[in-house]
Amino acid sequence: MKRAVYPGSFDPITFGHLDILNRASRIFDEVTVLIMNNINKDYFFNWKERLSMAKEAIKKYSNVKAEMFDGLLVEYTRKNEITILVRGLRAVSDFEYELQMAHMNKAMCPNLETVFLMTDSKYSFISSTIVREVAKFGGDVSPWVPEYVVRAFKKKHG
């Protein structure tokens, strides 16, 4: 059984994330969307809100689950006997950071393989950061995120 983990902060989950998830779900027998905390980020949505959005996103998949984890990703993969890490790439600018992380993870966990999937070009400019900024100033984010994310923004902004 090929089990993979798709980690990220998903603050919020976007159509770009869902594109990667959709393809990963067809490649691997089981995929875990892993909501993580990054000590270098300030989050708009809290951990439970991000998990709730991820659970909404995965409803249509029989082989995908969503979980939270706070710690080193390699510890999660060891504990859960997962050997494949899925990461999405939008542009060349993402690659340098992702390559660094892949090498670091491999150094800490030699049996962990990182698989990079390129997002569909129509999503290549979307990032959670840009979506949050547009939402903060009252812009319409519905072209880039599912309706449940739009509702979550409206709930937060009042």
Second form
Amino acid sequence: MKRAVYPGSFDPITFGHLDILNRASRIFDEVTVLIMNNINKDYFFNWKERLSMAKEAIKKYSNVKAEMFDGLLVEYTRKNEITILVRGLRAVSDFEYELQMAHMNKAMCPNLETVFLMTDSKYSFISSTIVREVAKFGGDVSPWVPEYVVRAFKKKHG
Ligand code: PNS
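Here we have the form predicted on its own; I need the corresponding form predicted together with ligand PNS.
Up next: the whole complex, starting with the chain shown before.
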């Protein structure tokens, strides 16, 4: 049984994330989308909102679940007997941070393997940050995020 976790902030979930999730769901037997806290970020959507968007996203998969966890990722993977960590890579600029995290997670939990998946090139410039900025100033974000995220933005921005 190949059990993987796909952790992140998902503030909010984008088509880029969904592209990675789709690939992971085809490679691994079970995938958990894990809503976490990155201490370097202030969040626009709270935990409940981010989880509820992830729950919408996974509806079409029978082997994907969504959860949230506040703590070290390796604690979660140990507790849930997960040995694969999936992260998406868009561009070289992501690499340094991802490499650092992968090594640190490996140092803390030697049997955890980080696997990087590439997003489709059409999503390679999308990030939650840039989508939040466009939405804040009233731009159309529907090409980059699912409908339920567009609605969540509208609700927040009024
Ligand atoms: O989407 P992000 O913000 O790039 O995701 C980063 C995240 C949340 C996966 C990372 O910050 C994380 O793993 N946070 C949980 C705490 C932890 O385990 N930190 C050590 C990482 S080496």
